[in-house]
Every structure is written in C-alpha cells, then in structure tokens.
Amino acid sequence: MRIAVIGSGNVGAALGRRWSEAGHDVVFGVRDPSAAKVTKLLERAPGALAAAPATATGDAEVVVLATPWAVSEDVVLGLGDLDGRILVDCTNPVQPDLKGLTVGHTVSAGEMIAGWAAGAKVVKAFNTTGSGNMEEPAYAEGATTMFLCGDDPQANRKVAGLAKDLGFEVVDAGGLHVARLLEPLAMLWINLAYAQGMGPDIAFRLMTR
C-alpha cells in the first residue's frame, strides 16, 4: 500500500519505519526533506523515501496525520485536495503541559480535521498509545489493542489491516464522534505514564470472557 505519512516526531517515524519494514510503500511528508533527522530516520526505514507534505500525498492510498495539535489545520489545508482519500488522525489536542485536552466532549480533533480535510474518509487511530507500543505492540498478557472509528466502514477495515500488520489487536469502536472517547483515552495513557509514573512501557489492553 502507498502511504504518506506526515510528520517524521516519535509517532511518525515509528509509524513510518514499521510499515516499511513491513513492505508497504512509504514516504515521509516533511518540512525539509535533507534535514539531518530524516536523513537519520530513513536509513533505519528501508525504501522509505522523504519529501515536502503536498509532494507526499502525491499517488498515496493513505495519508497518516501525526502532527502536533497546534500546527495540524495549517498542516492539512497545505495538503491540497483530499476528496476520497483515507486520512488517518493520529493526533491528541493535548495541552501543553499535558493536563488535558484543548478540546472535547462535543467534539474531537478527529471530526474538527474531517472538516478541514473536506471529503476525506477520516479514520481515528494510533492515538491512544506511545510510539514505543507502535515499534513492538506485543506484551507478555497479549497484543496492545489498538482502538479506532470512523464513518467510513472500508476505510476503517483498511486502517485495521495496517495495524494489523504492526501487531495491534484492533477494535473499530464506531462512527468518528467516537473520537471523543478516544482522544480522553489518550490523555488517561498519557497520565499513567508520565504523571503517575508508570513508564511508557505500559499499553491498554481489551478482553473478553
């Protein structure tokens, strides 16, 4: 599968690095292309190629947001027509000192990019979890579980097949207003880790009886 992934922070490159590795077709959306960093991230991401974010989308089948919040309207206007296209939301509108959401209850990062991104089939995933669980998903216990919603059926089983091929455990949670729940999800992991000190090495994890 063809796969722009803009942004190259921890969730991008992790992202970007497994689903190459995975034989998908790759490239990273980038403000500079020959900055040190990419140039770092693609030698550890075989085939991976890297180029301005307009220019990535290019032919993509998928295009994967994994932006910090702040920048993420300016981001997806400068992408250019995404009519029909899978978009997947990996963002948390977090604030900055990591106490909450910017926004929430009525509504969620994921529908407010829908609406940027008009006609995009938008997906919520790969939100809920650090990078490291998105470099090795699995724990004695089981697979993590990797949540996600959107309006579109297809282009929620297409999203579940890519992190299928990362090792999550999936679980479509429903329409994309579920993004509400998920993105407090996020927040509740970023808590555990950080604030209350458990470590990133800690991952959610859905079981039935």
Ligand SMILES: NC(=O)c1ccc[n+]([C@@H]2O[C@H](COP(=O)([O-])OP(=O)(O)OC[C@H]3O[C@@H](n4cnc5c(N)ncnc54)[C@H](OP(=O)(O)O)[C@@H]3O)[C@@H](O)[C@H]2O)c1
Contents of the next structure:
Amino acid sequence: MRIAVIGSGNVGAALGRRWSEAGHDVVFGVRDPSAAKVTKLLERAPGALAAAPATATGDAEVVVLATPWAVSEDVVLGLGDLDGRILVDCTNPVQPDLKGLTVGHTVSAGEMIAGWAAGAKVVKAFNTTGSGNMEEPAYAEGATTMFLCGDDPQANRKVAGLAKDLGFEVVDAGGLHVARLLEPLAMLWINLAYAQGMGPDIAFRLMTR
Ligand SMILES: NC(=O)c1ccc[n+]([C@@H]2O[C@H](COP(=O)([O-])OP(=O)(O)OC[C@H]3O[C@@H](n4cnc5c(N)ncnc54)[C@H](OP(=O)(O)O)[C@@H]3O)[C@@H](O)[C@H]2O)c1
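Switch from the form predicted alone to the form predicted together with this ligand and give that structure.
Below: every chain and molecule of the assembly, starting with the one above.
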C-alpha cells in the first residue's frame, strides 16, 4: 500500500520504518527532506522516500498524521485535497506538561481533524500506546492491543490490516466519536509510564472469554 507518513518523530519514524520493512511504499512528509536526521531515518527504512508534506501525500491511499497536536490544524490544511483518502490520526491533544488533554468530552482531536480534512475517511489509531510499542508490540503476555475507531468500516479494516502488519492485535472500537475515549486512554498510558514511573515498556491488552 502507498502510505504517506506526515511527521518523522518518535511515532512517524517507528510506523514508517516498520511499514517499509513490511513491504509498503512509504513516503515521509517532512519539513526538510535533506535534514541529516531524515537521511539517517531513510537508511533504516528500506525503500522509503522523503518529501515535503503536500508532495508526500501525492497519490498515497493512506495518509498518517504523526505531528504535535498544536500544529496539526496547519499541517492538515497544508496537505491539500484529501477527499476520499484514508487519514490516520495518531495525535493526542496533550497539554504541554503532559498532565491532561486540551479537548475532550464533547469533541476529540480525531473529530476536529475530520472537520479540517474535508471528505477524508479519518481513522483514529496508533495513539493509545508509546512509540516503543510501535517498534515492538510483542510482550510475553501477547501482542499489544491497538484500538482504533472511525466512521467508515472499510477504512477501519484497512488500517486494522496495517496495524496487524506491525504485530498488533486490533480492536475496532466504533465510530469516530469513540476518539473521545481513545484519547483519554492515551492519557492513562502517559500517566502510568511517566507520572507513575512505570516507564514506556507497558501496553494495554484487551482480554476476552
Ligand atoms: N511519542 C509517543 O510515544 C506517542 C504515542 C502515541 C501518539 N503520539 C502522538 O503522536 C504525535 C507525534 O508524536 P511524536 O512523539 O512522534 O512527536 P515528535 O517526536 O515531536 O515528532 C513530531 C514530528 O512532527 C513534525 N512537525 C512538527 N511541526 C510540524 C509542522 N508545522 N509541519 C510539518 N511537520 C511538523 C516534526 O518535524 P521536525 O522533525 O522537522 O521537527 C516531527 O517529525 C503527537 O500528536 C503525539 O501526541 C505520541
């Protein structure tokens, strides 16, 4: 699948590198494609390319947004026409001190992004766990669960496939409004990992019987 990953920080680099390893066509959308850190990333991501965000989006079937929440509106508006495209929203609208969320209850970052990306099929995913778990989702107890949600079931299935390619187990949690629940779940992970000192080698796993 042709995937544009916008942002090449912790999340974008982990997802894009692993998808390129899995055989997907990955283009990183970055502000400075010639930056040394981008060159270094491309060396570790076989076949991947880098371009300016609006160029990277090109004919990508899936566009993955992995930018800080504060710049995400500008970034999405700068991507141009996303009508009909799958837009995977990895963002969390965290406060700068990581102690809480800046939106919630009546709206979510995922729904706001859907408002900025007219016609895109927004799927909230890859936000409820740390980037280290995107590099390695496996634990002794089993795979990390990747929760996702979105209003287009076919888009959700495609993104579920991309999560499975990385080794996640996937739970489709419902429509995009469920991002109002997945974003606080990310906040719980951040609280446990950092405020409670458990560190980033922790993950949520849904059990059933
Ligand atoms: N870190 C995690 O474990 C984690 C887990 C789940 C979800 N998230 C969420 O995922 C998102 C990304 O997190 P991260 O930790 O990967 O952040 P990060 O390491 O700070 O990386 C952010 C990326 O966004 C790019 N960027 C910043 N401003 C931009 C702009 N105006 N236009 C285009 N690109 C821009 C940065 O580019 P430069 O390199 O040029 O600065 C960088 O590549 C956040 O919303 C975060 O809440 C993070």
